[in-house]
Structure formats: C-alpha cells, structure tokens
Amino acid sequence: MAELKCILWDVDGTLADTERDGHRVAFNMAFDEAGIDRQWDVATYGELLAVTGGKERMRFDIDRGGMADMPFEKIAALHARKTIHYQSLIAEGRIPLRPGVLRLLEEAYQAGITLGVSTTTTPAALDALIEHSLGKEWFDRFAVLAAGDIVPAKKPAPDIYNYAIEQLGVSADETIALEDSSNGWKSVRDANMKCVVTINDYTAAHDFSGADLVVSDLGEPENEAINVIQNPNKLDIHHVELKHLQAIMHA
C-alpha cells in the first residue's frame, strides 16, 4: 500500500478535447497552406489516432496511400506549421479544458501532490494549452513537462512516464496517471503505475481492461453524475475527487 505522491497527466483528449477540433483542424490548415490535396475528416483522424505522434501519423497516411510521398524534412516542416495553427486555435479559446480537470488539478495542488505532464504532443502545443486554457501559473505548478520527442519511443511505450518519474524523484508505486486512450493506458501499465481513464468520442470503444477506473469524464459537483464505465475498486463516485485517486492507491 503506497501513498499518492504524484499525478501525471496526459494532454490530448485528457486535459482537453484537442484531437478532433484542434490537432485535426490544424493539420488540415497546414496541408491546405502547402497546397497538399489532403484533408483529414473526423473518421479518418480517428483511424490515424492509432498511431502516436503527429509526424508519425503523416508518415502512416503516406505509407497507406492517403497522401503523396514526401521526405522527412517536409513532414517535419508541415508539422511545425500545424503546431503554429494549433497554437492559434487555442489562443482563440476554441479548445476548452474537459469537465473537472481544473478542479481536480487545483485540489491536488492545494494538497501538496506533485503534478506533472507526460504527453506525446510537442512542447510548443503543450505550452499553448497551459497558457491559454489553464493559466500561466501552471508553468510553475507542474513539476515536470515531459513532452514530444524527449524520449525515443512514444506511447504505448512506457518511456515518457519512466522519464517523468525519474525527473521528479518519485517511484511508480507512488504515482497515478490520467489518460484517455488505449495507447496511453498501455504506456501507464507498462510503467507499473495506477491509471484513471477519461474516455472521449475517439476512444470510447478502446480496450481498457486492467485500468483502475474508467469514466466518461472527471465531472463537476454541480452537474449530473458522470458515467462510470469500469470501477474494479467499487468506488462511490459522483465526480472524480482526490480522495478517489488516494483510494485507488490504497486498493
């Protein structure tokens, strides 16, 4: 039985619904700007989310015939332009935080829990979300921002989580992670951490067998109770609170 000392957060789909209305739109803007005859609709982008990393998604789409071939340098340049468009979308307030995210972050921070981010998104995209959706004070409140290509293998490999706890000086059995996808869950599982999953439209059908809690979202006290999908510890939940994460650690 370990005490909860650290919470690590995924970003895309977990902190905010960034994929459908953020990254996808920004990719299409970059393609159009570059004169590339390719637009990723909602269903197509859902397929591409099986691949982690934006540059990797473009490469995958090329390899399956969805886009014309191009060298890595052009893929990287397109991804850089996509990130700029994504930052603009966030700055315009078009990608709000998911329900309960700020509430739970504040509760954990006030309780002295170490907070960090473990994501495959780029540092620039992460910075934009923190600045415009959370607030600049969170640059100091997060003890580690592990993002992008800082590790060689992206999720579902556990590297980004292993890197984060190494930087923080905490152990896996003192840490719980919040994720939204099967690749994220596998990454947490293989890093030997507890995991809470908040699904979204793209990940509702994913397999989260073995996760410690799977819910529709974190919820708010004043709203209707969240949909609890997987609850092996039989927690009594209306909305996810710090006490529920602590109970998971003690289970």
Second form
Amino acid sequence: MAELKCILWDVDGTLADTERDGHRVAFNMAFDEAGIDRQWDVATYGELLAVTGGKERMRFDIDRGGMADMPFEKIAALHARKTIHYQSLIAEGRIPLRPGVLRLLEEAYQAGITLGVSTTTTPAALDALIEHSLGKEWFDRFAVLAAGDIVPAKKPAPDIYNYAIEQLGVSADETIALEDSSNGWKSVRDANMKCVVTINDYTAAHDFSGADLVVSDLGEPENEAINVIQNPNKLDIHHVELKHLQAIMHA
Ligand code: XBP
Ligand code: MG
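Switch over from the form predicted alone to the form predicted in complex with ligand XBP, please.
Full complex below, order starting with the chain above.
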C-alpha cells in the first residue's frame, strides 16, 4: 500500500471527447483533400478505434479493404495533414473538457500531486488540446507529456505508462491512471497501476473487469451525482475527488 504521488491522464476520450468530432473529422478532411475516396462515418470510426494510433488505424483500414493501399510515407504525410486539421478544429474551441476534469486536475495540482499525460496521440495534437481547452499554464503543471511514437508499442501495451513513471521517478504503486477505453485500461493494468475509467459513447460497452472504479464521468459538485458502473471498493461518490483516488490507493 503506497501513498498517491502521481496521477497520469489519458487524453482522447478522457480529458475531452475528441474522437468523434475531432480526430474523425480531421481524418476525413485529410482524405478528402488528398482525393482519397474514403470517409469514416461515426460507426465505422467506432470500429477503427480498436486500433490505437492514427497511422496504425489507417494501415488497419487499408488492410481490411476500406481504403486503397499506399506506402507508409503516404500514410505519414496524410496523418501530418490530419494533425494540422485537428489542431484547427481544437483551436476553434469545438471540444470542451469533460465534466470534472479541470476541477480534479486543479485539486490534485494544489495538493502537490505529480501530474502527467500518457497518450497514444501525436504530441502536436496533445499540445493543441492543452493550449486551447485546458490552458497554457498546464504545459508547466504537467511534469511529463508522454505521447505518440515516443514508445514503439502503443496502448494496449503498457510502454507509455512505464515511460511516464520512469521520466517522473515515481513507482507504479504510487500512481493512478485515468482512462476511457479498454485498450487504455489494459495498458494501465499491465503497467501495474490503479485505474479509474470514465466511459463515453464509444467505450461504454468495453470490458473494464478489474478496474478500480468505472464511472460515467468525473462529475461536478453542483450537478447530479455521476453514474457509478463498477465500484469494487464501495466508495461513496457523488463526483470523483482526490480523496476517492487516495482511498483507491489504500484499498
Ligand atoms: C487515442 C488514440 C489516438 C487518436 C488519434 O489516444 O488512439 O490514436 O485516436 O490520434 P489516447 P493520432 O486515448 O491514448 O489519448 O491520430 O494523433 O494518433
Ligand atoms: Mg483514450
């Protein structure tokens, strides 16, 4: 049993619902602009989310016959354009943070908890979300931004979580992670960390067996109580606060 020293945050689906109206739209803009005869609708994109990483997702769609074949260089170039479109969408302020995210981040930061990000997404996409949705001060408040190709094996491999705690000099048993998907949960589980899951429309049916808490969202004190889906430690929760994360560490 260890004290809570570090909270690692997933990005897409956890900080904000970026997938359907952000990443998906940006991919389609890049395909359209390049004259590629493919658009990912909301349901198709839901299937493709099983594959983490935008370049890997495109490769997967090619391999299953959804798109014409192309070499890696073309995929990488398309993905670079997609990232630019994504940055513009985020800069327009289209994607708000999920409920309770800023509140819990602030509470943890004020309490001196080390904060970091562990994500599959590209650093430039993460930077856009921090700048436009969270606020520039968070570039300094996060002690590590672990993102994208910095590790060769993306989630569900645990590498991005292992990388983050190595950089921070904390141990897995002092760390809790916030995730939204089964690939994210598996990554946290195999890094031997505790995990709180906030589901969303794309991930509500995923299997989170073994996760330490699964909730609809982090909630806000002034709103109705959150929906608690999986609560093995029987915590009493209206909205998720730092004390709940600390209780999970001690459970
Ligand atoms: C989610 C992902 C990412 C994004 C797209 O990452 O799998 O691939 O869908 O981002 P996480 P890129 O939940 O770990 O934040 O196109 O930049 O890869
Ligand atoms: Mg996610």
